[in-house]
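Single chain ahead, written as structure tokens, the form predicted on its own.
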Amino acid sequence: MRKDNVKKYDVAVCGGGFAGISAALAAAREGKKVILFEKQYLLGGLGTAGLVTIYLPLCDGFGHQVSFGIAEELFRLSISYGAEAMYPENWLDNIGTRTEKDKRYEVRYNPQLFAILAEKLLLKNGVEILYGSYVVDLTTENNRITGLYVENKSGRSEYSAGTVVDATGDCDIAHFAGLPTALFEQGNVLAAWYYYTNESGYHLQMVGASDIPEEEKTGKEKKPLISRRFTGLDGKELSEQVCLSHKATLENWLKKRETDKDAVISTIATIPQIRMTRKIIGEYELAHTEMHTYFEDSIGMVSNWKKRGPIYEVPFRTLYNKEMKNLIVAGRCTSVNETLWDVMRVIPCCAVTGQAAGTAAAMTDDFSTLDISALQEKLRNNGVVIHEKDIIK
């Protein structure tokens, strides 16, 4: 490849789920030049082509908001034509009141719709979007990333960007570099959730589900589709996972079927239901016990979707390792123990931390050097609360 042929961008942000559009939403407001790399023809990761179509909650359980900024937006727009289930009047029509007993800030919406709906809203914000596309490999200068080698229906391409944001899902664009890493040990358990139709109208049907750390089971958690584990990183692999997702969806429609005769499989999932696999090790490893701690570097916050209560602000430190300058994080790639990433995985967790790595990449090419409290008053200014004391009153 002729290196004058390598396109330019400012901000390369690499994966399109909820992490990514959030870092690339961020950046081209910020006036950047922005493109944006996704391995499938659909914006949403896990929670499009995956349908784990649940936006868990915005709040801690006990009538406070803590996630805001582009997470509330992207909520928001999630439901522009309605919810699937779940809606939370008491949040979004302020009907009712927000005890430990009421509904959280959660919904269910429906995937293709918002896929479609966050791509009108990257193009519209001016990003360039590449369907079909991954990094492969890159290579770095400095201990910086100077270029990013994609492959698509055109073949291989070279591209450079003075930042580039990792929101992969499974930390490639860190693991590529050379950064340390760290694998999800305990493995992820089959799932096949899968949509389907009959008289009553359209629902999800959960097959199997995500496990939980192993400090938090209880032995009374419901047994796992298959023994099998899988890591997530694995080409044949990760097809034998998605074969036996098949055989599990089919199965289970099928015994449907016995007593509902109109049930009629809709949707299946087309990529593999694979919840946590690869993190970065960064500046900071925030822990499951940091609940309602102070960090003077917080880029935001985040609830626990599983129980009510717990408050986490987001240590910036916890987004980059300085060993590779300009590449920073979002998502369920950011550094935190392996207790704690069974919540920093879901869609909020993603989208408070894409936007804070997006408006970052906008304002620097050396994460380790960037100005945290001018990114903080950026982040203030697009409507994010900081820390937990602004909203504890």
Ligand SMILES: Cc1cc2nc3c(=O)[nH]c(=O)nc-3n(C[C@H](O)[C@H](O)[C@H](O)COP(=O)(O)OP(=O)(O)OC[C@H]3O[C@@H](n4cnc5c(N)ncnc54)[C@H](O)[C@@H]3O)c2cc1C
Contents of the next structure:
Amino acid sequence: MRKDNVKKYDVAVCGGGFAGISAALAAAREGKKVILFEKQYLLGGLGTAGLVTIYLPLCDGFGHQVSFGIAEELFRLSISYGAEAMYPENWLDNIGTRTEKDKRYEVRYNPQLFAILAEKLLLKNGVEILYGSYVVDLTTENNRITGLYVENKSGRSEYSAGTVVDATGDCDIAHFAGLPTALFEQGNVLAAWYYYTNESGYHLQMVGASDIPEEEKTGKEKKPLISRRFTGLDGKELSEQVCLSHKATLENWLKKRETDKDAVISTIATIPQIRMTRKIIGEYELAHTEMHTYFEDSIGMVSNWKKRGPIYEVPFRTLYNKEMKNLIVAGRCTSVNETLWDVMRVIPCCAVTGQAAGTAAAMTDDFSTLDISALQEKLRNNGVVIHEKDIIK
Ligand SMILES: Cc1cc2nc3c(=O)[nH]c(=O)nc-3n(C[C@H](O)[C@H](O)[C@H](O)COP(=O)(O)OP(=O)(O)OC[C@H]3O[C@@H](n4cnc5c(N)ncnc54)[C@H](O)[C@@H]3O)c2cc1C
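Write the structure block of the form predicted together with this ligand for the protein whose form predicted on its own appears above.
After this comes the whole thing, all chains and molecules, with the earlier chain placed first.
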């Protein structure tokens, strides 16, 4: 590999899920030269290729919107040609004047259409997208990432960028950079979400229940499909997980077909359906008990998709570790405690941290020295509400 061939960018975003899309969009809107590496050939990550297509609530469940900015923009984009389902129906027409204050406001969108629309949005904003491109390693010097090694059909190439956003979902880049990370020790249950069609249309079949922590169990939950759990970080194990997921899909569909002769499998996931793998140990670890807590360095808010009421301000310090000056993390691998991880991993939260990471990446190449009020000002100008006290209640 010739060194004079290294391609240079202001911001490199690794991973094109909801976090990466949000980060790339935010950085490009700040006028930066942005490249996004995505190993699949479509954007959206678990939210498209993984068929996890429920855009969980932007609200607290008591009628107050808490996540704004790109989280809301992508929410609206996902249903811009109609939602596959709305809970409750037609609420978007009455946003801000909701009457059903005890409902969570969620939508189900079409994954293929969202991937196309997100791609169009990024291209329009000048983001260079490199599909089929796996970031496999990197170089560092003086606590900075100086080069990213990317493998694709052209072979191996080196890229350099002023700042790097780790939106891989698995914290791959922070791991390659040698930063401290933590694993999801208990492992993930098997999931086999798929789409089928029948006479009445196109349906999402959610096979495999979400894992419920011991302390939240009510005794009525569905059992996991199988007892085996998955780390999501081992190549062989991931292939086995995918095969078991396919097996569960087939079994579920064959059973369905006994009563619904028209049911046809139409789409299966092309990315392993794994929820939590590895997260960064950041400058701060946000805990599930810190709801309604004011953080001076908040970059926006998220709600709890499992419970009505809690609102979390997200500290900027959960997105980086100062040992690697020009690396920031977004999405389902930020620095939160074990219980909050299951809350922060979902789509709206990934968009909130993605927007903040992308905006910050456009402002500095040393995150620990960033002027937080300048970042907050930019986020506010782009629609984000930073603190809970600013929500109109
Ligand atoms: C079974 C299941 C059900 C779920 N249900 C819901 C739900 O109902 N609603 C909800 O909001 N959330 C749900 N989630 C969680 C949610 O979908 C994800 O956590 C969220 O979409 C993660 O977004 P992300 O951008 O952080 O990561 P990802 O979606 O994982 O995106 C990461 C992207 O980076 C790419 N990538 C990874 N490593 C590299 C690399 N080294 N180089 C280049 N590219 C790389 C991947 O291909 C991927 O596109 C569910 C998850 C699962 C598994």
